[in-house]
Each structure stands twice: as structure tokens, then as C-alpha cells.
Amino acid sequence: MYNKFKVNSVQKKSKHKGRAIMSQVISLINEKGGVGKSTSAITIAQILAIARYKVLLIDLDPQMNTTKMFGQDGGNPGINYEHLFCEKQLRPDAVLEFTCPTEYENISILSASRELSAIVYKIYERSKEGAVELILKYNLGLLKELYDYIIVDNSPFKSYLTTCAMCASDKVLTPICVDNFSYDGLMSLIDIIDALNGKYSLSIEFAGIFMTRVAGRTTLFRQMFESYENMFGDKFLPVSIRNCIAVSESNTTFEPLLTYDKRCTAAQDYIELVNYLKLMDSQHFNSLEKYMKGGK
């Protein structure tokens, strides 16, 4: 079943048994809610972790869906987010204090809490003094030899949090739904990335848009698919995530998708997406394939 996912990777290797030379920071961003952003962040992180990559999952959404998925129901009210977003840390251990392991192998999490809503104002005040938007990038950079991937689940609301996350990111991915699409919002996001690249000499890549919760190959789907292709060219990814009951059920039971039902259609589609984005090499893909063929 899974042999169809031909490995498509150009990832470089270091001497550390297949570890990436430096980790990639990938942000999931869409200013609209209800598009499967948290599900996508969690599932991409889980696929990479099963493939034996070390993954840090960061939840910057005050709704805390990703945090709750990993058993942190109340978030982490002890986190001093001001230190993370507004103060350069001196050593990796200082940043690691914001994270904690999960029960899932190879996944650590930096939890969200309701205090994230307040930190936006502190970031704004600090922005009057200098380029505070780059501090998260600096602090996460201290962890880049400890993790292969850092996946960021962002709030659907535009804020300084999202700006900081974009500045820290190597790639930005945007999930969309057919019935919840904003052309203006996507163009605005692309313009913001271009502006940040120019302002701070960054190299943030807009890695693309992909459709989620696709009900079927209906006439509407085909029309919208062609429309997106025409509008966004190769930035509209050819991999779509099919709608299936397992996604809703996994969210309800607070189990990551591949734990709940690794053989569901959405899980297969997310694997194809990760492969299309060239996030796995053959060695790590073999670990994933072994898991998918297992009895669980």
C-alpha cells in the first residue's frame, strides 16, 4: 500500500547517523480558523517523529488545540514567554526550559497557554526599541543542532506572535479549505513574507498551499483546484488531504492521527505531502514504512 510513496528527498546528512545538518523551522499559517492547521502541524510532526527525526512542536495558538492533544490541558502557565520572545538567551539549556517531552517518541513540545494573548503587547512595546521580531529566531537557533525539525502551529489571528514565528521560519505552509478560502488573505501572507525577507535579509520560503478536508473529486473541487493552480502556480501543492471521520475522532479523543488510525485516507495523504515537500530521506522513510506496515 505504501510503496507508492516514492521517496523524494534532497536532504543533506551530517555525521550524526542521518541527522540533518541544521534543523528546519516550518510554520503552519492561515489567518482563517477551521482549515485543519493544528491537525496538519500535529500530523506532519508525528510522521517525521515516526520516521526517527527529532521534532519540537511549538504551539503559539491561544486556543491550545495542539497543546491539549499532547496532554497539556492547562498549557504551561509557568512559562515566561517574554523571555522567549523578547530576550536573547545565552545557551540552549535556557531555551530547552520552555519545552517538555511528550509520551510520543521523538516529539517534544513547547506548550501554549492563555498568557500568549498578553505577550503580544509586550512584543509590541519592545518593537519600539529594536528588531524584537528576530529574537525568537535567535533563541530557536540555539536548538537547531538538537532537533531535526521545529514545527510551529500559529494562531489564526494576525499578531506580533505570527510575525516572530515567520521570521524564525525556514518555510511557511498554508492549509486551506474549499469552503473557507481567502484569496486576499493568502496574497497578504505572501506579501508579508516578502517584506520580512527584504527588511531583515531573511530567506523565508513560502513552501505552498495545500487543500484539507476534501470531500471528494466533485465538480466544485476540480473547479477550485484549477482556480488555485491558475492563481498560485507551483505554490499550490498538488497534494490534497481527504476528509475522513478519523480526523474528527482523533481530535475528539486527543490522539494524534497516526496513533488513532494510521491507515485512514488522511494519514496517507499527509505522508504523501511530507514526501512531496522532500522532508524525508530514504533511511528515515524506511522507518516510517516499517511502522505503517506494522500490526498496530
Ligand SMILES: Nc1ncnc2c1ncn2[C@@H]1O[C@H](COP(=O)(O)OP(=O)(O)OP(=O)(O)O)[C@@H](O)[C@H]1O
Contents of the next structure:
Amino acid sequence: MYNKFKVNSVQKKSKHKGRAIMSQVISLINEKGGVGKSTSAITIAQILAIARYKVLLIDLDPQMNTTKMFGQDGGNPGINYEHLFCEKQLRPDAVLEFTCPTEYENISILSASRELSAIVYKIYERSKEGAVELILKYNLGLLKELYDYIIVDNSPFKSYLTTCAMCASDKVLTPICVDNFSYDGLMSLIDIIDALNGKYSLSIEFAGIFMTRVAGRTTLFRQMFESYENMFGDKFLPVSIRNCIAVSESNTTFEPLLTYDKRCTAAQDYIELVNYLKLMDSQHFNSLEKYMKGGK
Ligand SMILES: Nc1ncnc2c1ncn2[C@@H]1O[C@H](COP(=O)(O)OP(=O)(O)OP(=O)(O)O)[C@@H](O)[C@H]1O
Ligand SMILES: [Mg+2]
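Would you mind generating the form predicted in complex with the ligand now that we have the form predicted on its own?
Now the complete complex, all chains and molecules, led by this one.
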């Protein structure tokens, strides 16, 4: 059905021997700022792309950190955010036009722009007419044949954009930072997911919370780890991302982490996280391993 339209900007989703893998939308969400949402979205997307999955990275943060990383900060004037969030598109190519290939194999991007802030009011206006929160889900659903993973980086501010992203997601992942201890935001995120699942009969999975920028197994770290574990049980993931200078350096050179230094500690931790979440099958993991063993 979809091969009737021209796929210019992305290669077609790879065929997987014996089974078609289900495309997944994964959102990185935490209303706290600076906890590693963008770093995690970019790095998880890059790991999956290196493992030869087709990945679309969506930046829904008007700060545009993810967009800038891929050199798209001039914006993509072709993106009609109102169409993306408020109008059900009739054909996949209408949504595909909002995406752009990046210089990295298997990664396309749907970039952010400052206009995203203004669209929040339009979504609010439309919400009076019906379930506008589900339109992004519908529109991204049109692309699911083309991508194995759609990774969404969200803004730290609570807004309709994040609610739409949540509704569109199969999984929500939440990075937290050691110096930002708080249960409340996390509890309310879980409550919102439950409420949206109930209201719209969705099955958004809260995939879990993981710690970022961990400076060492200090007493503070251990205490925090234990309290989160007690509070969230198996939704508190046993994989943490270590504090790593290569992350900030890669942000300054605008290179995704594994391009900047694939052997750094944070890159290793993110690979462990992706494995823990079972996002890769063995065939794709082999491709990643080959890359990791290769030069530079
Ligand atoms: N593992 C890490 N080690 C060292 N620095 C890190 C690590 N993860 C993130 N950082 C740094 O922390 C800062 C915030 O990270 P990031 O931009 O990913 O957070 P964010 O949650 O997306 O922030 P915002 O809420 O503003 O969008 C950045 O300067 C980044 O370089
Ligand atoms: Mg960010």
C-alpha cells in the first residue's frame, strides 16, 4: 500500500527474516530540566540506527537541542505543525514531508522550531472540539511502515505537546538526575499515563526511570538508588548512565555521542540500557557489535 508513494527522504524499513518487527514510538519525558532527555533520545536513536534499525527522531522541544545536534537549526520550513498536531493527514507522504534525512545512516529527523510554542494554543483551541491529543498518534501511525523506531525528545515544560507525544507513544522512558531528587513529578507522570490509557483506551507503557550523570557509587547515590527502587519497584531500571565528559564535549562539537567517542562510559551505559529494554534482537546487536569493534 505504502510503496505507491515515493519515499525520498528515508530508506524503506528493512525486511527482517521471518518476522516483521513492530514499529515502536518511545518518548523521553521528565518535566525537570537538564536531566538528560535530549542526550538519551539522541544516543538511544543513534545506537538503534547503528544496529541497522530505521529510526525517526522527533524533537518536540522549542529549545531545539536535538535539532541543532543534527544541523537542522535553520528549521524545516516545510513542517506544518498545525497539520501534524491538529489535522488527521490522509496520506503518509504528507507526514513524511515533515521529516528530513540526517547525515547519519538510518536516522531521519522531524525537527523542532520556535513555532512549536505557538502551536500549543492551537491544540488547546482544538481540544474543545474533541480528542485532539490523538491526532499526532494517528499521523505518526502513517509512518510506522517506514521506521522501526520513532524516538521523541520532549520539552521540560508541561504542555499539550507532551500530552500528544504521550498518547502517540508505545513506551515512555524517564531519565532522572542525582541532584534533582523528587518523587512528585514522577508520580504525576505515571498518573497522567494511567489517565490517558483509561480515557482513550490506549496502552502506553511506562517503561521506567533511569539515572543519568551518575558521578560514582557514592553514599548519596546508593541512598537515592534504594529509595527510588523502594518507591518504583521494577519501574526503576537497574541501568544508570555515568557522568561522562564526552557527553558535554559531543554537545559542543554537535556530534552524536557514539560519533564523538563510541568507547566512552556513557555510550557503554546507553548500550546496556537499550539491551536491558530489549530494543534490539540478536541480528541487530551483531551489527552494533561489529561497529563497536571497528576502528575509531
Ligand atoms: N551522562 C552525562 N554525563 C555528563 N553530562 C551529561 C550527561 N548527560 C547529560 N549531560 C549534560 O547535561 C546537560 C543536560 O542534558 P540534556 O540536554 O540531555 O538534558 P534535557 O533533560 O534534555 O534538558 P532540557 O530539559 O533543558 O531539555 C547537557 O549539558 C549535557 O551535556
Ligand atoms: Mg532537552
